[in-house]
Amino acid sequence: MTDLPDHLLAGYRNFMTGRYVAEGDRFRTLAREGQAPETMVIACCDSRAAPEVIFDSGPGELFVVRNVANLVPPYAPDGEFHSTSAALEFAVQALKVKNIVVVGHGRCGGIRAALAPASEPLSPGDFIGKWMSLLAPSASAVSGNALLTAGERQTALERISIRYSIANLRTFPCINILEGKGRLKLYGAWFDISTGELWVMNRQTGDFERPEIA
C-alpha cells in the first residue's frame, strides 16, 4: 500500500500522463539550470486561492510563499524563526526577483479571526490568533465601524491587510533599497473567489481597481 491519499495519487497520474508530457522539456531544463522567476507572490494558504491557478502560471514562473492571510511581518532580525522573511530573503537576495505581489482574497478565514479576537482559539497555542494580532489595530478600527456591514468589514480588512504587508515589505532594508533604485516593484491584488474577479491595487493611490481584460 502506498501511503498517500487516493485522490493525490490519481492527481499525480493525471499530471504524469498530461501536463508532464506536455511540459517535460521545461521541467528538465528547470532541473538542470535552476529556477529564475521574475516574480514572487505572497498569498494566503487558503486552498481556494492558489496563485498559480489565478495567474495561469507554468513551472518555474512564480516563486510563491503562502501563509494565513498573506501577511508580511515587520523586519525583525531577532534570531527567531521567520519563514516568510526567509522566503523574502531568498527571493530578493538569491533569485533577484523583479516583482513582489501580495495577493489577498475574499472570505479569508484569517481575516475573519482577526475581526473576532475574543472567539475561542482553535488550540491552546492559539497560533492563528497570535499571527493575526499583527493586524489588531486595523481590525479594531474596522470592527468598530457600525456603519459597515459584516461583509463590508471583512472585505475592508482583507484589502487593508494587503497594504499592511506592502508597508512591512519596505521595512526590509534590501527591499527598500532595491525599490528605491527601481530594480524591484511591489504590487497588491485582491481575488474574489465567488466571481473570479481580480482587483489590483493602484500603486499611487492605494485604491483597488479592476484591470481591463481584453
Second form
There are 4 protein chains.
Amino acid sequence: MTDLPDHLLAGYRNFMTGRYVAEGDRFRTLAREGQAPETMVIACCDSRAAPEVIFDSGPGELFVVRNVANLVPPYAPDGEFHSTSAALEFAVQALKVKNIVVVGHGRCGGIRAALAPASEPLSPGDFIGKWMSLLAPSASAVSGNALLTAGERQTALERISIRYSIANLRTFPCINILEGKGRLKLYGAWFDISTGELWVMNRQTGDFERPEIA
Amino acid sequence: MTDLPDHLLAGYRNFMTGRYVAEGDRFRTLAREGQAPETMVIACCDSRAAPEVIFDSGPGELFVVRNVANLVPPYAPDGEFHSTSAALEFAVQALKVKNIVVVGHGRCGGIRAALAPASEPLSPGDFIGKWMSLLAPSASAVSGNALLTAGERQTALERISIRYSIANLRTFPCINILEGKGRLKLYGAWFDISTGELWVMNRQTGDFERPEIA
Amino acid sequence: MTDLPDHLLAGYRNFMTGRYVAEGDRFRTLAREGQAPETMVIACCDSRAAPEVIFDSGPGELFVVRNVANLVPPYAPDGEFHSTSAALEFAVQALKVKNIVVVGHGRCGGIRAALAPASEPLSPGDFIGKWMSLLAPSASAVSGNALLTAGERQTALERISIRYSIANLRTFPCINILEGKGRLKLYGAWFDISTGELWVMNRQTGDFERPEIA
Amino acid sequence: MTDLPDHLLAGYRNFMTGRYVAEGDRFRTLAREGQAPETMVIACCDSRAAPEVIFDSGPGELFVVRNVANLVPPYAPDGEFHSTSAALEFAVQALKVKNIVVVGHGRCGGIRAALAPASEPLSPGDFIGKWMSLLAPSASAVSGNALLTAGERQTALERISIRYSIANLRTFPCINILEGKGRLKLYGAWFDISTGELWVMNRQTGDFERPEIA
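Got the form predicted on its own; any chance of the form predicted together with a further copy of the same chain too?
What follows is the entire complex, opening with the chain shown before.
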C-alpha cells in the first residue's frame, strides 16, 4: 500500500504511461538546463481553474502562484513572510519572466466570502477573513449596490480584484521599472468555468472581452 | 489583437477545441453545484512541476496552493496576511477536504537559494530571502555537511522541507484535531523532473519511496 | 421622382421581389383576419437592435414598441399622453398577448447619456434628459462606482434598466393580475451588438445568461 | 430551459446561423464606430408593419420609434416624459439624421379605435383612449362623413394621421429650422398589408401615390 490517495496514484500512472511518454525528452531537457518560463501566472486555488488546463500548457511554460482569489498584496518590504511577493521576486529577478498574467474566474469562493455580510470566522485564526480583507474597500463598494443581482456583484468583484492585483503589481519597484522599459508586460484574464470561456482584460480600458479564437 | 501572450491564446484555443469538448459537461456541473475536491495539494511554483500534470487530474479534483518551495509556515494567528494559511483554512473548514498533499520536486530553485551562502538579495525587499528563511535551521544543518555532495544536499533539503511543511500543518489546531479523528490525512511526495518519477513519503518513517504503479 | 429616400425605395423593391413573394399569403391572411401576436416586445430605437432582425420574426409575430433605451415608465393614470402605456394597454387588453419581452442592448446611446455628467440639454425642450431621468436613481448608483470601467458601468445600467422596466410593468394593475393568473409572462433580454449574442434574463435571479442554441 | 418564449429562441437561432453569419462584420463595425443612421422612421407597433421588413433594411440603417398609430404629439416642452419627443431629439440633435419618415399602414387597430363611438376604456387608466385622442378632431371630422364607407373612413384617417404627425414634427423648433435649411427632410408613407403595396406621400400635394419600382 502506498501512502498516497488512490486517485492521485491512478492519475500519476496515467501521466507516466501517457503524457510522460510524449514529453519525457522535454522534462529531461528542462531538468538539465533549468526552467526558463516566459510567463508567470497568478491564479486561484480553485479546483476548477487550473492554468495548465485552461492554457493547455506544457512543462516549463508557466511559473504559477496560486492563492485564494488570485490576489497580489501591495508591496510591503516589512520583513514579514510574503508568499506571493517572494514568488514575484523570484519570477521577475531570477527567472526574468516577460509576462505576468493574473487569472481570475467565475463563482470564486473567496470573492463570495468577501461579499458576504460579516460572519463567524472559519477558524479562530480567521486567516481567510484577513486575506480577503485586502479586497474589503472594493467589496463594500460593490456589495452596497442593491440594483445589481448577487451574480452581477460577484462577477464585478472578481474582475475588480484582477485589476486590483495588477495595480498592486505596479507598486513593486522592480515590476514598475521593467514595465516602463517594455521588458515586462502585465495582463488580466477571467475564466468562466460554466462555459469554458476566457475573457481577456483590455489593457487600455480594463474591460474584459472574449478573444477571437476561431 | 488580444491582450494576452500568444502562447497562452494558442493554448486556450487548444483547450476549447480539445479538452473542453470532452469535459464541458463536467465543468458545467461543477459550476452549478460548486467545487468539492477531496484533496488539497501544496506545490511549488516551478513551471516543471504542475500537480494537475503529474497527477493527470481533471476539473474539480485538486484544490491547489502554489508558492516557492511548497512551504507551509507555522501557525501564527497574528492578524497579518497569510496566503497559505488562508488557503488551508478555506480547504479544511469550508471545502472539508480529506487529504492534504505536500508535493516537492527536484532541482528546486528556492531550495537552492536556501542552501547558497548568504548573498545579495534579489531586490531591496528581499522577499525570497525572507520566505526561504523559514527553512534556515534545516538548511544550515544540511549545508554544513561536507560529506554530502551538492546534489545530495539539494535533494536532502527538498525532502526535509516536505516533512517540515507537514509538521507545520499539524500546528494548525483544526488540522491537528481532524487528523486525530481520522477525517483528514496528510501526505508528502517528491517529483523527480528529470525522470518523471514520483517518490512518495512513507508516513511511518518519513522515507521517500517509489510506488508500484505497474 | 418619388418622395422617399433612395435607400428606402431600393429596400422596398427588395421586399416586394423577395420576402413578399414568399410571405404574401401570410400578409393577406393577416390583413383579412387581423393580427394576433403572442408576444409584445419593448425595444430601443437603436438602428442596430431591431427585434424583427434579432428574432428573425415574420409578419404578425411581434407587437413592437420602440423608444429610447426600451423604458417602461411606472403606471401613472394621470390623463396625460403615455405612448408606451397606451401600447401596453392595447397589447394586453385588446390583443391579449401572452408574453412581454423587454429587449435592451449594448452600447446604448440613451444609457450612455444617463451615465454622463449633467450637461447641456440637446435642445431647449430637453426631452431626452427628461426621458432618461426615469433611470436617474439607478444611474447615480452605478456612475458613482469608480471601481468599474466605463464599459462595465454602461453594461450594468443597460441590464438594470431592463429589470427596472419589468418592475414597472408590474405596476400596471392589468399586467400584475394577468401575470398572477399565469396568463401573461414577462421576460428580459440583452443583445450584444458587437458579437450578435443574446443574453437572456433568468427570471429567478435577474442575471443575464446566454441560452444554449446549438 | 431558457427564460424566453420558444418562438423567439428559435428565431434567434436562425439569426445567428443565418443573417449574422453574413452581416457579422457589419455589426462589429457598428459596435466599434457607433450607429450613424441617415433615416429615422416613426412607425406603428402593429406586428404586420415592421419597417425593417418593408424596407429590407440592414443593421445601422433605420433609427425607429414605434408607438400605436405612428403618432407624433405636438411640441410640448412641459417637463413631462415624452417618449416620442425624446427619440426625435436624440435622432435629430445627436445622430443628425437627414430624413424622418412617418410610416402608417392599413387596418390599423389604433385608428379603428379612434373612429369607434365612445366606448368603455380598455382599462381604468384609459391610456389608449387618451393617446388616440390626439387624433380626435380629425377622427370626428371623418367619422361624421356618412358618404364614405367604413373602409374609406379608416383609410382616410390613417393617411390624415400621417400628415398630422408630419405637421407636428414641424412644431419642433429644431426640426423646423433644419428643414428650412434643407438639412432634414420629412416624408410620409402608407403600407397596405393586404397587398404589400407601399403608398408614398407626395410632399407637394399630400396625396399618397404608388412609386414606380420596376
